[in-house]
Each structure stands twice: as structure tokens, then as C-alpha cells.
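Here we start with a single chain on its own, the form predicted on its own, put down as C-alpha cells.
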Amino acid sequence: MIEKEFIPKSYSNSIESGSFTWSSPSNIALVKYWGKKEHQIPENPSISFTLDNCKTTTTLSFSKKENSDSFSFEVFLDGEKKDDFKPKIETFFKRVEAYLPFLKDYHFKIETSNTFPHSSGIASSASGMSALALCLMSIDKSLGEHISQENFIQKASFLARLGSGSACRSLEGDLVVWGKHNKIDGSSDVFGVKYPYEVHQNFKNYQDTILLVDKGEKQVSSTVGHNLMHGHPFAKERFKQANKNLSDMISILKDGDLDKFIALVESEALTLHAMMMTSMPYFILMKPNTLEIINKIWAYRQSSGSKVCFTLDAGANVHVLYPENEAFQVLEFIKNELVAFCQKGQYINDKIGFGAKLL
């Protein structure tokens, strides 16, 4: 499906006011996307686990305006007005206006809350933008846009991508691919798709404990980081590597090979941060305690034979990934040896989830 097909032909209904509430999860990429072209198109494909407990709940209230000259909205996070969020949302509205032509007809009140710290390396933009896109799609459908459930999710993913690239992977579960890949049927650069192939039982109900090493706002945003891939000396090889790793992940997911899964996922995490450290200007988002945790995980795995591993997003926090059948032992290890490296001893127990919900 090309972008023009997401433009509604006409609306048959008129609505004065209303509201919709959606809950949408964050996700954690196993093969990372880092670097993008114009219009939020990824330089390489990625695949992610959809999370369950780390989510954003957004209520979008709307009321008809007298004129349609400009966008009109206000934003609240946990009940507190957040005018500093408005520029990003206005940019998003401008990008999606052609596909949601009602945007200037209404005043919107956006009320949002996260189950995790904002801007700390858990993908709050992914859950937030996907939840907002779903609320807007509910208005689109109520105005009379005739669209199947499949196309509803597809268009919502397309819209979410224009707000935050990884947001297009947060609508469904439990594995989602974003970016065109020649071995994955239906994959696309413009929206995320559910992973279409066989997944071994080893990866069902996979666990993710997120260690909050640093809950503060990142000193370098993901948007800035992505842009630094333009002209990066290792960019082309990195994009090739990501494509190969996604090919390899297909057989890993089918065969249930946890050792190969661990090697690929940890390599991807460290490569992501290597790209940050070798860009110009260079930067480091890991903290000393991030490295302490990684070394503890390696030592524990070697001594116990556990299949626990780590991955990182664009931040200091560590996602500890492990099979469901190791949950008790790994959680004991986390409590006994890793919590000491978390800010205020805080961590979030999560697992692989099934996507967004209308509330």
C-alpha cells in the first residue's frame, strides 16, 4: 500500500465533540534501527518485542471549532500541562494532516500518562505517539472512513511512524518488523507488520526486566542521534549488518536457538552504542552502572549456564531478557546483584505483550 491510499476519500458523518482512550505499549528492538531518511523512513529494517507493562494511556478529547485556520490543542502529562510537548505534536499534525483532514476542525485536549519514566531510555515516544495515532484513527473512523480492522491498524502504524519511527512497532504483538526486508513477506518502510513466520516455544512469553540506571532525560535525543548517521564513516556497513542480522533472526526464532539469540541481541545493543560513540560529534548514553550490570550478566551466565542476556535502547537503562522458565532464578539474581546499580534501586518487571487496546 502506498501513502496516497491512506488519504480518506470523504467523510459521511459530522461529530461535534467526543473522546477516545487508547493504551499502547513501548517496545524493545532486538535488531536496532539507527539512522533514517526523509519522512521517517528507516535506513535499515528492525524487529522488536512488544512490551506489556511499559505503556502509555492517552485520552484524546475533541470539540468542533468555529474556524479551521490552524491546529488547536493542549497537552497534559499526568495531569500537568506540558507546553514543551506542543512543538513535537504540532510537527506531527503537520506531517499527518493530509491523511487526517479533520485536524484543523477541532480543538483537542491530549491527556497522557506513562507507567514508566519519560525520556529515560524506555521508548516513551513509541508508546505515546502510537496511542495518539490510534485515538486520531478512532475519530477518522467515526467520521465515516470505511476501513477494515487490518487497514485501521496499518494506517495507525503509518501515522505513528510520522511522529516517532519506532512508534509504528507498538500497535501489535508480540514481534513486529519495520522496514523492507527481502526475506519477510509484507514488510514495509512505511508501517510496522506483525512478524509473519514461525516462532519457537522458547520465545513465547519472554521476560524483560528493565533496570532503571538513569531516570533523567537523555543529554542527546534519539532524533539528533539518528541524524548523526548521515555521513557516519561506518553507516553503510552498519545498515548491511542489520539486514544480515534480521535474516539470521528468522532462523533463530524458528529453531529456538537461545545461544545464537543472545549473541545477536547483545551484539546489536553494543553496535547501537558504538554508532553513537563514533559519530561526529560523538556521545555516550551508557553510564558506569550500565557497564557494571553488563559485566555482572556475563559473569552470571558463564557461572550458571543461564540463557539471560541484555539489550539496550538509546539510553543508559538495561533490558534484561530471559526465557519464562528462568524467571524465578533470574529475578533472584537481579534482586541480589543488579538492583544495587539501579537509580534508587528501581526496576520494572515486564514481559512480551500483545499490543494496543481501546479503553
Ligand code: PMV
Second form
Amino acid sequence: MIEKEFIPKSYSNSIESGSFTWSSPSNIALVKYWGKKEHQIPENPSISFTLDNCKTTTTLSFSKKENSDSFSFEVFLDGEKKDDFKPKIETFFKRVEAYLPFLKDYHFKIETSNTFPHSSGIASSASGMSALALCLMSIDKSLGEHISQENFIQKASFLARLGSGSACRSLEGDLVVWGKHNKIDGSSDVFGVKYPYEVHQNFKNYQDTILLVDKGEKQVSSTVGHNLMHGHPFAKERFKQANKNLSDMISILKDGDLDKFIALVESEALTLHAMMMTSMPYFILMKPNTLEIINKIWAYRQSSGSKVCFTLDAGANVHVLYPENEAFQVLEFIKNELVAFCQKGQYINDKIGFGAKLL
Ligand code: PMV
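Okay, that was the form predicted on its own. Show me the form predicted together with this ligand next.
The complete assembly is shown below, putting the previous chain first.
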């Protein structure tokens, strides 16, 4: 499906007011997206685990307004008005208006809450933008847009991408690919798709414990970070490498080869940060405790033969990934050796999840 096909033909129903509630999860990339072209088109394909516990629930209430001159909306986080969220949503509305022509006809109340602590350093943009996109899609559908379930999710993913790139991987479980890859059927630059091939039992219910190392505001927004890949001395090689890593991931996922999985996932995490450290201007998002944790994980793996590994987002927090059958031992290790490096000892236990839900 191409962009133009997401423009509704015409709406057959007229609705005065209503509301929809969706809950949508966060996701953690195994092969990372870092660098984009115009219109949120990724420079390389990526793949992520959909999470289960870290999610955003959004209720979108809408009521018809007198005129259709401009966007009209208010935003609440945990019941509190959040005017500082408005510019990002206004930009999102402008980008998606052509695909949701009703946007200026209604006044919207957006009420949102996250299961993870606000400003925990866990990005809420993926879960937040996908939840909002889904609520808007429910309106689109109830206005009479004839759309199959598959196209509903595709268009929601497409819209979420225009809010925040990685958000397009948050709609479905349990592994999602975004970005055209010549070995993955149906993969697309414009929306995320459920990973279509065989996944070994080893990856069922894969665990992710998120260690909250630094809850401060990000020093660099991801928009700025992505833009620094333009003219980056290693960009071309990086995009090639991500393509190859995704090819390799296909056989790793099929065979359940955890050693190869660990090597690929950790290398991807460090490469993401290496890109940041070698851009101009350069920056470091890891903190001393991020490195302490990485070294502890390596030492534990060496001594125990565990298949635990780590990955990182664009921040200092560490995602500790491990198979379900090691959950007990790894959690003991985390409590005994890693929690000391978390801010206020905070961490979140999560695992692979099954995607967004209409509530
Ligand atoms: O979705 P954005 O624009 O915030 O970019 C996020 C990119 C990473 O989280 C660092 C990597 C990824 O693929 O999710």
C-alpha cells in the first residue's frame, strides 16, 4: 500500500461526539533505526520486540465544533493539563491531516497515562503516538471508512510513524519490522509489519528488565540525533551493516541461536551509541553506571554461561534481555548486582508482548 491509498475516499456517517480508548505498548529495537530521510522514512530497516508492561493508555474524546478553521485540542497526562505536549501533537496533526480529513471538524480531549514512571528515561513517544494514532483510526472507521483489520493496523502504523518513527513498531506483537528489506516479504518504509517468518521457541516470552540508570531529560532529542546522521562519516557503512544484521537476524530467530543473538544485539546497541559519539557535534548518552552494568553483565555471562545480554535506547537506561527459562536466576543477579547502579534502585520487569488493545 502506498501513502495515497491511506487518504479516505469519503465518509458516509456523521457523528457529533464520542470517545475511544486504546492502550499501546513501547518497543525495544534489536536492530536499531538511527538516521532518517524526509517524511520520517528510515535510512535502514529495523526490528523490535514489542513490550508488554510498558504502555500508554489514551482516551480520545471528540465533539463537533462550529467551524473547521484550525486544530482544537487539549492534552492531559494523569489528569493534569499538559500544554507543553501541544506543539508535538500540533505538528503530528499537520502531518496526518491529509489522511484524517476530519481533524479540524472536532475538538479533541486527549487523556493519557503511562504504566511506567513519567520522565523515567523510558521514551513514551512510541507508545504515546501509537495509542493516539489508533484512537484517531477508530474515529476514521466509525465515520464510515471501509477498511479491513489489516489495513486498519497498517494505516495506524503509518500515522504513528509520522508522529515518531519507532512508534510504527508498537501496534502488533511480538516482533515488528519497519523499513524495506529485500529478504523480508511485505516490509515497508512507510509502516511496520509483523515479522513474517518462523521464530524459535527460545524467543517465546523473552524477558526484558529495564534498569533505570538516569531519569533526567535527554540531552539530545532523537530528531536532532537522527539528523546528525546526514553527512556522518560512517553513515553509509552503518546503514549497510544494519541491513546485513537484519538478514542475519532471520536465521538467528529461526535457529534460536542465542550466542549469535547476543553478539548481534549488543553490537547494535553499542553501534547506535558509537554513531552518537562520532557525530558532529558528538555526545555521550551512557552514564558511568551504564558501563558498570554492561561490565557486570559480561562478567556474569562469562562465569555462569547465562544467555543474558543488554541493549540500549537513545539514553542511559539498560534493557537486560534474557530467555524465559533463565528468569529466576537472572532476576536474582539483577537484584544482587545491578540494582545498586539504578537511580533509586528502580527497574521495570517486562517481556515480549502482543501489541495494542482497544479498551
Ligand atoms: O522514534 P524516534 O525518532 O524517537 O527514534 C528512536 C530511535 C531508537 O530508539 C534509538 C532506535 C529504535 O530503533 O527504536
